[in-house]
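Just the one chain here, laid out as C-alpha cells, in the form predicted on its own.
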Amino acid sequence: MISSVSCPVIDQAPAGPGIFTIRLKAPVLAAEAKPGQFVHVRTADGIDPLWRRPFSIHRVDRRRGILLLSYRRIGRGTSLLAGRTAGDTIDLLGPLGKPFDTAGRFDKAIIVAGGLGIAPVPFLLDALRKEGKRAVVLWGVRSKAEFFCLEALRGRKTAIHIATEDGSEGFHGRVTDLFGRLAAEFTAGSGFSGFACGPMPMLKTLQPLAAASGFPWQASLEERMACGVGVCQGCVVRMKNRQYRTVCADGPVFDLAELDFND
C-alpha cells in the first residue's frame, strides 16, 4: 500500500565522499517494503525544491521499524537532505515501484553493481539470505574512495569482487570488464540468476554479456522522476517491443533482456 508518511530522523552520517546514509523511524514503510523498491522523499519542509527525490531502499529493520537510505549529495535537494539531523522529520511517499523477484527457481545470485547502484544491494542480500540463496557481488567504482558499506556487505558472508576504473583497488577496469573476466564461473544450468543495479551505460554494456550467460537477469534502473507514480510519464524507457514503460511505476526493476538501450 502506497502512503505518505512523516518519518523522524534517527541519525545520519557520511558514508563516503559526498555519500550519506540516513536512518529513519518508519515502521509502516519498513513493514511493507520489498528489495528493489524506492521511496520518494520531500527534501525540504516547503515547496522549494518542488519535486521529491527518489531513493532506493538501502536496508530495513522490520522488527524495530527502521528504514535506511544511502545517497549522493549532488544538488540542492540532496544538499538539504544531508543537513537533516536527529529529531527532524522527513516526508516519504512509498514504498514505490516493482521489486526484485527473489523467490524464483534459483539458489545462487550474481549481483553486478556500478557506483551508487550498490544502494539497494544490502536489502536484496538480506532477502536472498532469508530464502537460503547464496550471492556473489561484483561492484565497480571510479576510485577506491567511493567504496562504502564494504564491511557490512562482507559481514553477510557474501563473496565480493571489486573493481576500480583507476586501478586503485581490486580489478583495474570497469565492473562489466570484471564480469567478463569471471563469466565462465557463472553458467546456465548451475542455478544462477542475475541482478544488475547501476547507470544506463553500465547496463547497456552488461546486456549482451548477460544474454550470453544463459540465465535470466533483472535490472534496476536509475532515472530522474517527478511524480513517482506513473502519472507524468517523465521517466519512460523504451523496450525492445518498441513500447515505453515508466521507471517509477512499471519498474524500477525490469527484465534486462527486454530493455532497448539504442538511441
Given for the second form:
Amino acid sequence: MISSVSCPVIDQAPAGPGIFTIRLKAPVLAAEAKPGQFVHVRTADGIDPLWRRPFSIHRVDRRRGILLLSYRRIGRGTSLLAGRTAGDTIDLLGPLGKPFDTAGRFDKAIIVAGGLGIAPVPFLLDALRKEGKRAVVLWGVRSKAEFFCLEALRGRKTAIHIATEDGSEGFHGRVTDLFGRLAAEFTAGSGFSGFACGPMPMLKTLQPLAAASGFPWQASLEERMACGVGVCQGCVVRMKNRQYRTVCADGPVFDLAELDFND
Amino acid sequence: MISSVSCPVIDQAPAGPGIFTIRLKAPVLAAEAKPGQFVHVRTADGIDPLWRRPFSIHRVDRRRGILLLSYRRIGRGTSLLAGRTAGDTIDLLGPLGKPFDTAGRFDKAIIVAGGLGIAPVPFLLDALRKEGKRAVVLWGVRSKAEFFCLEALRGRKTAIHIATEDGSEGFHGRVTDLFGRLAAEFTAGSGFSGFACGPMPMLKTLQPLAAASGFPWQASLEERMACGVGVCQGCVVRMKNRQYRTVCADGPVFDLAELDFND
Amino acid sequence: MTDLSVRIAGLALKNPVLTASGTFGYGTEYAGYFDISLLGGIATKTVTLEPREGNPMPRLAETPGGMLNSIGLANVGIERFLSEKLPALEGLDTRVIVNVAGNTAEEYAEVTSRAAAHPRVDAIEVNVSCPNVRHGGLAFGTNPAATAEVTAAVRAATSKPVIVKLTPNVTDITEIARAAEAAGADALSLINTVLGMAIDIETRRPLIARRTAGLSGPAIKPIAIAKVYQVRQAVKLPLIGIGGIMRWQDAVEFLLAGATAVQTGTLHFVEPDGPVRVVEGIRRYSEEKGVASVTELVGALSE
Amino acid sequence: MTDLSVRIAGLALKNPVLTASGTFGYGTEYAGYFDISLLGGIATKTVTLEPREGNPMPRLAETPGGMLNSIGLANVGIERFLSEKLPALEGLDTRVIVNVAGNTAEEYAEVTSRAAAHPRVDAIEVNVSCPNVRHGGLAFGTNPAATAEVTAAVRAATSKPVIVKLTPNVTDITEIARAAEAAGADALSLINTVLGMAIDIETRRPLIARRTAGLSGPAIKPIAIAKVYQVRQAVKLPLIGIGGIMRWQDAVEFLLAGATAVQTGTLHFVEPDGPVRVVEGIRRYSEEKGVASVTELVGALSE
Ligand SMILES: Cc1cc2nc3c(=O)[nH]c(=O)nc-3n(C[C@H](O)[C@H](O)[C@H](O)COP(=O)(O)OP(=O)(O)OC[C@H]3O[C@@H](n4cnc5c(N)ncnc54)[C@H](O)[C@@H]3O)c2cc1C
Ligand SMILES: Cc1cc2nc3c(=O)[nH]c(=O)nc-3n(C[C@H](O)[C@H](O)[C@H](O)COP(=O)(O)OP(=O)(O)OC[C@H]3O[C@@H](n4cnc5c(N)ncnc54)[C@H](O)[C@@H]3O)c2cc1C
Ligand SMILES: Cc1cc2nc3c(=O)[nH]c(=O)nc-3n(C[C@H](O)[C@H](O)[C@H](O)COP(=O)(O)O)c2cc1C
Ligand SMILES: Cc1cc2nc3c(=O)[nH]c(=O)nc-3n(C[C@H](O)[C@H](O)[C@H](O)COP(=O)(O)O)c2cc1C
Ligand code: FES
Ligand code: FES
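For the form predicted together with its partner chain instead of the form predicted on its own, what are the coordinates?
Below, the chain from earlier opens the complete complex, with every other chain and molecule after it.
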C-alpha cells in the first residue's frame, strides 16, 4: 500500500558535481518498492516550495530497511533536501508508479540512460541480477566530470559503456549514437530487452532505433508533477493511440513503442 | 546609517521556557545601536514567512562587536530563528526606531516591564549605568517559570522587584499593581524618570498611574510591522493630539503621556 | 464533544470538510491513503456529457505559495462515470457530490439529470467556470444572466440539492451569487481558481500550454475569504468555502467568514490525508472553545 | 552592454525598474539604504487634495506568500507634498511619478494640475482604485465609464504623461484598459492590489480593521502576469507591470508578458535595496541573452 511516511535520514553525501545521495530509514518502502518506481518527497514543511518533488528510487537495502535517492541540486526543493542531515526526518509518499518489468522472458537487458536518468539504474540492475539476468548499460553524460555512482553500475553480470558529449571519456557523442553504433550486437531473438531512462529528447531519438532493434523496450519518463498519484491529471503524456496517460500513475515506465512524442 | 547586513551567528542558547538568546557578530550595529531600538530580522530566505520580524536589541557588547536578541518562539518566524546555529548568517536591518532617552536630567530610572517587554531592559540598564544613573526594575510575568536573563538585570546600581500573576514569586499580581503599591516611594522632584515596556493593555493601565507620578515616562510599543522603517504607514498609533505616528520610525519609544489608548 | 455535523441545502454532512472538484479524482484514487468515510463528502472531477481529453501539455506550474492548472475538463464522460467510477463509491459512508459542466445550459441539464438519477449521488455541484459557447466564450459564471440560465436548467433537471460553484474572476461576486440564488440554487460553493499565468524566462514560453490557467493554493486564501465574507452578506444560501485551505486553522477562518462547510483542494497534493487532519483540527478547536455545534462558528465574527 | 533604457509615453527611463506607490513613501525614506538614482523612477504614495490620516488600525496582515494592507490613502495632501516632500527629490537623477487620487473626477484633475505644474514631476499616475463617491462607492477603476471620466479629467489637467493604474478586481480588465486608452491615457500600470481578507481565529476578528484589504506580494504574481498579458493584446499603450516582483526573474517575466517597465512594491519591506538587485539581474540576463536593448524583451514570448 502506498503511504506517506516520515523517514529518518541516516546520512547524506555528495556523489558527484552537485549530486547527492541520501540514505533514509524506510523499511516498508524498501520492502515494497520495485525498480522504476519513485517517491514523492516533501522538501519544505511550509509552502516554499508548495509541491512535493519526485525522485526515482536509486537503490534499496531490503535487509536493513534503507532507501537511497540520488539527485542533482537544481532549485529550491533539491537545495532544501541537500541541507538535511542525519537526525532529520523527511516525509515521503510512495512507492509510486508502475515499475520496470524485469521478470519478462529475456535474459539480457540493454539499458540506455541519459544524464540523471541513471538514478534508477542501480536498483534496476540489482533486480536483474536477482533474476539471474545479464545487463549492458549505456550511459551518456555531457562530460566525465558528471560521473557518479559508477561502482553501483559495475558488477559481475554487467557491462558498462560510456558516452560523453565532449569526448572526455568513452564514446564521443550522444548515448543514442553510441547505441546506434553498438546496435548490431543486440539482435532480436537472442533474449534481449531494452530499458531507457532519460530526458524526452533522448527517448524521442531512441524510439526509432529501439523499434529497429526488434525487441521490446520500456522507457521511464519525467514530467512536472503535482499529486504524483494520478489524481490531478496534470502530468499526462500522449500515446500512439491518441489517448493521454498519466506519467505518475500509468507510468513512469511505458512501452517505448506506444509513446507519441510528436504531440 | 541604517543598513541591511548579513551577520554571522556566534551562538544561541535557551534562556528560559521557549525563550532563546542569540548572539550575532554585528560590529557596526553594536557600535551604533541605542537602547530601545530594534532590528528587523529576515527569518527565511524564501517567502515563508514573507515579512521580516522585529526584535528589540537585548544587549550589545561594543568591544567585541556583538549584538544579542532575546525572543520567545511563538510562530514560524521565531521557530526558524531558533533553528539557526553558529556558522549560519542572518540578515538584519537596523538599528531602527527612536531609542530611549537616557541622557535626560534624572538620576533614578523606574523601569516597568511586562513579560517579554523585558527584552530591551538589559541594554537600557547598561546605558543608565554608563551615565552613572540608578535604576529600579519592576518586572511582571505570569509565573516564575517564565523568568530569564535575571542576571543581566541585577547589578550594583539596580534594584529589582518581581510581580507574578500566580504569586509563585515576589508580589502576587500584575506589575502595574506592584507599581501602584510602590508608587509612593517614587516621588516627583527627586530625580526620577519612568520607562515602560510591555503589551498595550499594561501601558494603558500604567498611563494614569504614570501621570500621577508627576515625572516623565517613556514607553516602548509593539505593533505588527511590514517595512519597519516608516514607509508603509502600517504600524501607526494614535496620539493624544489625534494624529497617527508610526511605531517603527516615530517610535517604538514614545512619551507615554502623549499616547491615546482609547482609539 | 462538539457536534461536527452540518446541513447544506437539506443534505446532512457528518462534518464540514469535503474535497474539491478536480483534486480528488472520482473519489477512490486516494482510498489507499486514508479512510474517505471520515470526510463530510467528496466532490468529483467535473463530469460532462461526452468524455474529454483535456488541454494540451504542459498543464501544471508551481507559483509562489500556489499552483497553476490547466487540466481542462478532462473526464471520462457521464456514461463511463456512472458505469465505471460511481460503483466504487457505493460502500463509502460519505456524501457524493457530482460536479457537472457543459457547453450549453441544456448540456448542463442533461448531465445533471443523468447523474442525479443515480441513488448514490447526493447532490450536484455546477461548475459555471466553463466558457459559454453561445456568449462569446466568456465563462457562464462571469455573467449573472448566464449563471441564472444554467442554474435554472440544472434546477429543473433534479430535485436533489443544487450547489452553484462561483468563479472569483468577476467585478462583483455578490451579483452573480444573487442571480444563482434567484434561479433556484440551494447552496453556493466558492471559489473556483483565480485566473493566472507564468512564463519560463529561459524558453520564453508560458509555463502552461494554454497560456492562462487557474491559480489555487494558499496564495489565494485571502481572496477566497473575502469572497465568502461578501457573499455571506448578500444571500441567505448556505456557502461552501474553498481556496487555499492547508491547515485546520484555514478551515475555521472560512467558517467564521460565513461558510457552513469547506472544500480542500491543492492540499491533497501535499498531504493526501490532509482533509482528515482538517476535520480533527476543527474538532479540537471547537472543543477547546466550548462550542456545542460547529454551526455556531458559521459567520461568528466578533464585533 | 545592453541598453537598459526604455520610454514610457515619451518619458525616458534609464532602466525599466520603478518603485510602486505606497511602498516607497515620498521617495526619500529609503535614501539611507541605497542610491535611489540607480532606479528608473519612483512612484509616490497616492497624494490627494487634502491630507488624509488613513484607515483605522490594524492595517496590516501577513498571508501565505503575501500581505494585506488597508493603509487607506494616508498622505500629507498636495500642499505639504509640494512644499515638504518634493524638494528632497530635487537632487536625484531618477524619474518622479506622482500618484494621485480624489473623490471626484474634478478632485483628480485639481491634484494633477497642481502636482504636474511642478518641474520636478515627470509624470502622473492615476490611482483609480478609490471609491467613486458619486457611483455607489465602487472603485472608479471597476467601471469603464468612470475610468474614462477620471482619465479624461486628468488628461485635460496636464500635458505631462498620464499613466492610469488599473485594478485587477474586475471581470474583464481589457475593457477598462481600452476605456483608459480611448480617454487619453499615455500608459497603463497594473496591477493594484487584489481584494482579500483574513481572520484571526482566536479573537474571531478580521485581521484588518476595515475587514477587506488589498493583497500584494509574490502570491499575486501569476494574477498580475495574466492581466499584463491580456491587456497587452488589447491596447497599444506601453504597460508598467506590477505585482509580486521579488527577484529579477519576476521582472523579466513581466517584460516578456508585455510590460515595458515594472514597479516593485512589497519587495522593499523584505529587501530595501531589492529594486537595485532587480536592475542588476535584468542587466545580467539581457547580456547573457545577447540582447542589445532591453526593449527587445517586451512581449517577446516565443511561439
Ligand atoms: C518520476 C520522476 C523521477 C525523478 N527522479 C529524479 C532523480 O532520481 N534524481 C534527480 O536528480 N531528479 C529526478 N527527477 C527530477 C526532480 O524531480 C527535479 O529535479 C526536482 O523536482 C527539482 O526540484 P527543485 O525544487 O530543486 O527545482 P525547481 O526550482 O522546481 O526547478 C529548477 C529548474 O529545474 C526545472 N525542473 C523542475 N523539475 C524538473 C523535472 N522534473 N525535469 C526537468 N527539469 C525540471 C525547472 O523548470 C526549473 O527550471 C525526477 C522527476 C520525475 C518526474
Ligand atoms: C518593535 C518590536 C520589538 C519586539 N521585540 C521583541 C523581542 O525582543 N523579543 C520577542 O520575543 N519578541 C519581540 N517582538 C515581537 C516579535 O516581533 C514577534 O514575536 C514575532 O514577530 C513573531 O514572529 P513569528 O513568525 O514567530 O510568529 P507569527 O507566526 O507571526 O505569530 C504567531 C502568533 O503571535 C502573534 N504575534 C505576532 N507578532 C506579534 C507581536 N508583535 N506582538 C504580539 N503578538 C504577535 C500573531 O498574531 C500570532 O497569533 C517585538 C515586536 C516589535 C514590534
Ligand atoms: C488540478 C486541479 C483541477 C481542478 N479541476 C476542477 C474541476 O474539474 N472542476 C471544478 O469545478 N474545479 C476544479 N478545480 C478547482 C478546485 O476545485 C478549487 O476550487 C480550487 O483549486 C481552489 O481550492 P484550493 O486552493 O484548495 O485548491 C481544480 C483545481 C485543481 C488544482
Ligand atoms: C502598504 C502598501 C500601500 C500601498 N499604497 C498604495 C497607494 O497609496 N496607491 C496605489 O496606487 N497603490 C498602493 N499600493 C499598491 C502597490 O503600489 C502595488 O500596486 C501592489 O502592492 C502590488 O505590487 P507588489 O505585489 O509588488 O507589492 C500599496 C501597496 C502596499 C503593500
Ligand atoms: S501529477 Fe497528478 S496525475 Fe500525475
Ligand atoms: S511597519 Fe511600515 S511604517 Fe511601520
